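Below sits a lone chain in structure tokens, taken as the form predicted on its own.
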Amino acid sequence: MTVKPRADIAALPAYRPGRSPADLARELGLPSAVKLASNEVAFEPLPSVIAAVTAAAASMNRYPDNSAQLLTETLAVRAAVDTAQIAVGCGSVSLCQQLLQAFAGPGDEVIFAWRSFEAYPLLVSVSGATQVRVPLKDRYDHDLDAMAAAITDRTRVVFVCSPNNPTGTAVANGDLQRFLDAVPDSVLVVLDEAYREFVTDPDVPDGIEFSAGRPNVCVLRTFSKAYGLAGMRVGYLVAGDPEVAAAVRKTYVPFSVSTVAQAAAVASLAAEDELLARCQRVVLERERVVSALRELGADVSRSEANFVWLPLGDATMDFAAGCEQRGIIVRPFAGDGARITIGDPAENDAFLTIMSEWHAGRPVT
């Protein structure tokens, strides 16, 4: 090829989504396979959401509302902020990219914990900025003191993923307060809270409350997880300073949040009590799975998300391959560990059977 991309882009690894269970089932000759890799919820969409999507689809010959006005107004009321503090995007990962496009570029630095959301390094590289990775603590918590110490006069953005993907750990109230007090006003702190609805620890703060009165703090949320709209691609940002949200809206790809996605999000907010009750069912399953894993002797930390983290080290890829041979897809991170989504009880039981065999020393094949 004579036309070449930027050298840093050419060197980037491609984002690897979770494998298709239909493909794995065909490969193994099974009637079906189980996907516990992408942190989707196992529940089907609510009837009220399906009805809203169906009605909205009738206008698909028209462009969507580029300002997502109804969704923005609904979110502003829910978050008790002004509409100017809201930005809607094509999932929270798209909003991450928009933030970096707006606030970081060549010569700038972006700090995040590692291991954390695997899209951060890719998005920072695309922006042209320099990534600064700060290792997690021994029990997979953010080392906020080290992150604060890593800030230089080149730092423009700091991502704090809480609950952290893929480890499930969350930042405590006092720790976050001290960290935000230590960060210069010129540095934007992004609280990435894609899994906030699954948090049960009262000491884990709500980032939207922390953003109030802090112009350099913003919060990311998504409808992909707790609200069950992963296929719709819609998320939102709440900024302490309306100018931050305005800058993010300027980097929005026009019309990228579809009419049906906006309608699904508004309908989901209207049915929020029902959806959050589903989250509690996921939490109960999470606690059951964690207890069962600990009884087996697995080194599993407390999770505040809809997944659990198994630090398997060098055995990670062999374990994941063995799970696939049994028709269960997990998310491996080579050399570190595997992330397992909480599915329905039968799916979780199938995974626990494999874990039982693993800890008994029998091959997972």
Ligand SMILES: Cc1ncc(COP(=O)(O)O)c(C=O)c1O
Contents of the next structure:
Amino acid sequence: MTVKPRADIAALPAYRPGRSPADLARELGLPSAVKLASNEVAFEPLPSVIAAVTAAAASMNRYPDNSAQLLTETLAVRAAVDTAQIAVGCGSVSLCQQLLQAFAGPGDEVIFAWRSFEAYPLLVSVSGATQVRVPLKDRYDHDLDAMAAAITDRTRVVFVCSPNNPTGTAVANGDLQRFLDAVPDSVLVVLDEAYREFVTDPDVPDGIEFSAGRPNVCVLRTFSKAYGLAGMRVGYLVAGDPEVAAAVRKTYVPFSVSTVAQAAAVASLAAEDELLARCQRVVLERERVVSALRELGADVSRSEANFVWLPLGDATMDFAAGCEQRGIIVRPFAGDGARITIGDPAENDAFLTIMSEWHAGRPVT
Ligand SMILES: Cc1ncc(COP(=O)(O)O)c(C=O)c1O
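Form predicted on its own done, so how does the form predicted together with the ligand look?
What follows is the entire complex, opening with the chain shown before.
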């Protein structure tokens, strides 16, 4: 008899990472290729963060601080919450998994908008719970009324991704307020704010403020995007109720946030002004790219994140393949659209050149 995984795990699609720019450049015979596929920031790490990481690496023979005490305390002061309301994880995707392990299982339902962050379906399946996908409204936005209406007595968790990956749109203050008022206290609402630092619309709420006094609301944030630490793997949760954070800490894989990741995160918070100023440069580039796309006649949603979404439908895969032939890796979702990360100005110009050819009806290959 051969060993077999659980049938539901065997049925899951294998994770397929995007192409590496080094491989693509080699294949095309180019000096380099551009990756606009994973919503990273293009800036190099700050010298102060590299120095902190280098110093922390000296203790790599020891296990990390499992409670991430310094990072947790620093985050708590910054968010004006108690340390008991914080959980640190190996990226916010890990916190999504921990939340599902702690709050949902076979027979339970987990609601999320669709299309949204591609990890949700996978992680819900792994938890054994049932996915309930609520279609986006007008192609881009969370339909919070429909999501509230989809709640049953089996619903345990609802993810609200704002800004939404991949469409870039964010939920408005009044809509979120109304939604949270409609959700039963027994259902946990997870506000996934991986891109919060790129939001400029004043009508988009800060989830952490919303979670205050709401025991069934928690917020996910990450150091991967605005703070430029995607390779370090560190994110955090702020829960309205310390019991929620405690449950999430119980499903933490011990020591999974490394000493260097903790040091990088603490150093990044110390350099927050500089890092957030960089985000404003990304925002300016986003506005430039969106305007240029609109001038070309492209159908592009407003974006509050560090990427734009092109609903190209059946043309999506051809478009992405054409971009690759030109040395630019974007993130396609077959039959739906392509997500393009805002890169540095030269990278964005290269992408806009391809778009102008596409709109002129020329194949982009
Ligand atoms: C909406 C959303 N949430 C969470 C994550 C996970 O980020 P990380 O695990 O790097 O913190 C991502 C990453 O792309 C994301 O887009």
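Positions refer to the first chain, counted from 1. The structure displayed is predicted, hence computed values, not measured ones. Take the two forms, superpose them, and find the largest set of C-alpha atoms that agree within 1.5 Å; that set is the rigid core.
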property: Residue shift check between these two forms, rigid core fit, Gly18 Cα at least 2 Å; result: yes
